[in-house]
Amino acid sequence: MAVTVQPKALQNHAARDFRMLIDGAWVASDSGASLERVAPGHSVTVSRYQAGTAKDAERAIAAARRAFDEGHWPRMTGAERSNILLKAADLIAARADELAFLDAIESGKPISQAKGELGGAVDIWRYAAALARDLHGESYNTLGDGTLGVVLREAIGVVSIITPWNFPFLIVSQKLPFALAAGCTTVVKPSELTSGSTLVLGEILIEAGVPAGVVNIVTGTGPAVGAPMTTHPDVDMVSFTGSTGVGRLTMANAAQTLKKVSLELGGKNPQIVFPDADLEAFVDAAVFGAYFNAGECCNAGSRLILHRGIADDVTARIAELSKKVRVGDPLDPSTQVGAIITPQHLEKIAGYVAGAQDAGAGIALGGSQLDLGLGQFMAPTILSGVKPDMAVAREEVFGPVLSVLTFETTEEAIRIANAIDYGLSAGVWSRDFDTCLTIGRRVRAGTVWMNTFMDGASELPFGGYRQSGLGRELGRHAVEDYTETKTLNMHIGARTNWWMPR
């Protein structure tokens, strides 16, 4: 079992009023409704958000409509742009421990980890800032005498972002710098569990010089806020990270208009093991994988395929490390694995594991919910014995659940891996260097680990495979995602008339 960190109560702490940000004011929402998070480790009221309204949401895009149609930011210059998205990363910085205490208490993440996730989130700015100076288009005088093409890149528009509960500062911070650099105004939607941050990122972004309905923040659920946000006809492209199906539906929607979607899915991501491995190595990866934000991350690494020859022996040696992983308190620099979303989330987590065991796993680590006094907890688990059908090997669990899977041969690893409806991440473990590539180039997934797991840099893109997802966020090529196309063919001199009398 692994080691426990009770809980402690939040002392004097009074939950935090927060109202939603519409054309640069911070307003109550149209039903006057408010929403309450109860954080997931002390089991105490830590904030309240504005029950938002379909109304609230039109009256967000109307003002970003506006802000693009009539307003300067998409007529600024990069480089205007640019000093302003880097005021916005100081001032994040400058306010990294607030923002990490708001993710902490509301998604149950621990501290240590939300304090990393601000450190990435201030490069992301930083680089945005320096594609809004990058960005360009093309030109073409290879086209004749009497012709000059011009390719410009234009921002798309209005964008709608939505964000989930599991990283809601850093996933917020993938989405909105790029769109802003390239010149887009914008609808956000946090989840309403982990909103608080999001909208303290408001604050800093009107500090920073952002004007007003360039960014809205509207909180709210789904049904009530999403949903008008995916099918406004005023909205030109929507941006989603969440669940598979609910980008199915957010697909759906956004099709009625045919604005420009951006999906970050789910993901079911195995680590592929050889007998020639660094196995310590490995071991640690491992362990990080499964249990890194409690197993409440799309790029978990929650399927391990292990070459039959070393299973039984690397499986001990994982179940030896897990036992040394703390968990409990998100508020204590020393937990490593905090506690669970919700309670019906924990139910579901147990359910897969309940699932799992019916049809012949077995336990080799865990498998229980915690009861550590306050707070929804589960214990980091390990499933030996899995079978590639059996659903806790096919399906998202999303919690700090790792399904142990074997192998003989290369082309049955490779099966294996690709035998799922999802592609985002994977690994790959071997000293062989033909071995790495032949599984890089083979598994179908976005992003492939070579003898690491759950690296990553705002140079590289993110993103997925099937339904993992649509498109990529990250990289230098991620403000041209926000952008439209426009051919400017310009004629030089004379023309030949179409029309001669004869």
Ligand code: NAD
Second form
Amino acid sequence: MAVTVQPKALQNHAARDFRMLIDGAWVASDSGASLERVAPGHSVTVSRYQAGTAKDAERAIAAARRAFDEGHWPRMTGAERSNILLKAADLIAARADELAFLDAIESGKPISQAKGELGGAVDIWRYAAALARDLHGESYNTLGDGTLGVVLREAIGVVSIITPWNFPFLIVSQKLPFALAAGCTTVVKPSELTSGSTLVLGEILIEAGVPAGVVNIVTGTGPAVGAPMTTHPDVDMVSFTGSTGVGRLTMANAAQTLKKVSLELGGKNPQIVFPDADLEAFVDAAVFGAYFNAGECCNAGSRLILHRGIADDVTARIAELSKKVRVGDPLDPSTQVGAIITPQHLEKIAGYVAGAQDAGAGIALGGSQLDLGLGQFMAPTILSGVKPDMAVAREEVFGPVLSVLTFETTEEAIRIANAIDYGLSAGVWSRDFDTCLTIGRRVRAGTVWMNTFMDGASELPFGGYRQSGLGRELGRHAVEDYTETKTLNMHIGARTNWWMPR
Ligand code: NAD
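Starting from the form predicted alone shown above, please give the structure in the form predicted in complex with the named molecule.
Full complex below, order starting with the chain above.
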């Protein structure tokens, strides 16, 4: 049984009312309607956002288009943009507690974790600021005496940025500072469940000196606001993070006007464990990988592929440690696993557990919802005897549910790891260098961790193979994703005529 931390009622907490940011002004939605956010850990309304419409999205796109075509932002020096991004980073750091609190109450994630994400986000803004000064093209001085070739990198234009609810501030920070560093202008749509911290970011960016129209933030549902942001002819690129299903739709929508798309989608990430591994370190990483952010994490290590010889012992050790994980009030500093995003999502998670049992899996731990008086919570759950063809082994559960599979040979482990549609990340645990490198090279995933799990750095690119996405975020090329190249082919001296050779 998990350790539970009873949620305390949010007393004297007034719901916060937000407007949207369009062309430098805080405005109400065209519909006049708003969306209420009920805190998943406390069952009270904590935020009200404007219910944006297609008309609002169009106004924001027009503002971004104007700011790009006629405004100062794309024409500033890299150093000027860099300084504004650095100022934004300082202001984010100064308001980190407020931002973390909003993310914790709106998403249900533990406050300690939300604060950690804010620290990571500040580092990303600083890293993007550094890249703003280093963006450059290429020159070719090797084309003969009569030719000089220069390849320019230009901002791609207006970028639609669409983000999910599971890491509200961190994910917008993986996109927006890089788009801004390149000189793009943007329309941002946060998830309709967790828009608060992105709207506060709008205040921060105005204070930092980002001109009107460069960052517009429109709140609302995906079909009402997100869809027009993916089809509008004045948008040049769509950067989307979310589910694979909506990612597919986004790509199809963007194809109508052949926009560039960058997609960060779902995952079903394996951790492959060999008997010679540091099992104590792995057991801790397995628990962290499964329950971090209540498993509502694209990178969750939700599939353990254990060598048959150690599977029973290791599963028992993971179950023992899982019992000590503290589940409950997102605002309690000791909480490690917070609330589930919505009651509907909790039902979906429970459905996967029931489906796995029907298909023959066993429950080594948990398996049920936790009634803590307020909010909605799920007990850390371990499913044993999972077979590679079961839904729970192939599909994203997006909850604190761990599936345990077994293997005999390295080839079999690689086959099981690769036998799904996703390819976001993977882990391998062994003290043998050859084993780690073999798995690292043959597992089809955008990141492979060796003897660790879910570490990251602003310098390291992140993204998926196959149906986990297209393109990479972070890393030194991240800013280039928001650019076009232009070739300047220059002639020097007398040109050889086509019609009448001189
Ligand atoms: P989602 O796909 O339901 O929503 C993501 C965003 O898309 C939201 O802002 C939503 O309003 C918007 N949207 C919905 N319908 C739309 C439409 N028709 N057109 C345009 N936009 C639309 O995803 P979610 O439930 O918010 O987030 C969970 C998913 O995100 C999981 O699948 C998770 O794996 C994925 N994710 C991936 C990464 C990554 O980096 N690979 C990171 C975090 C989350």
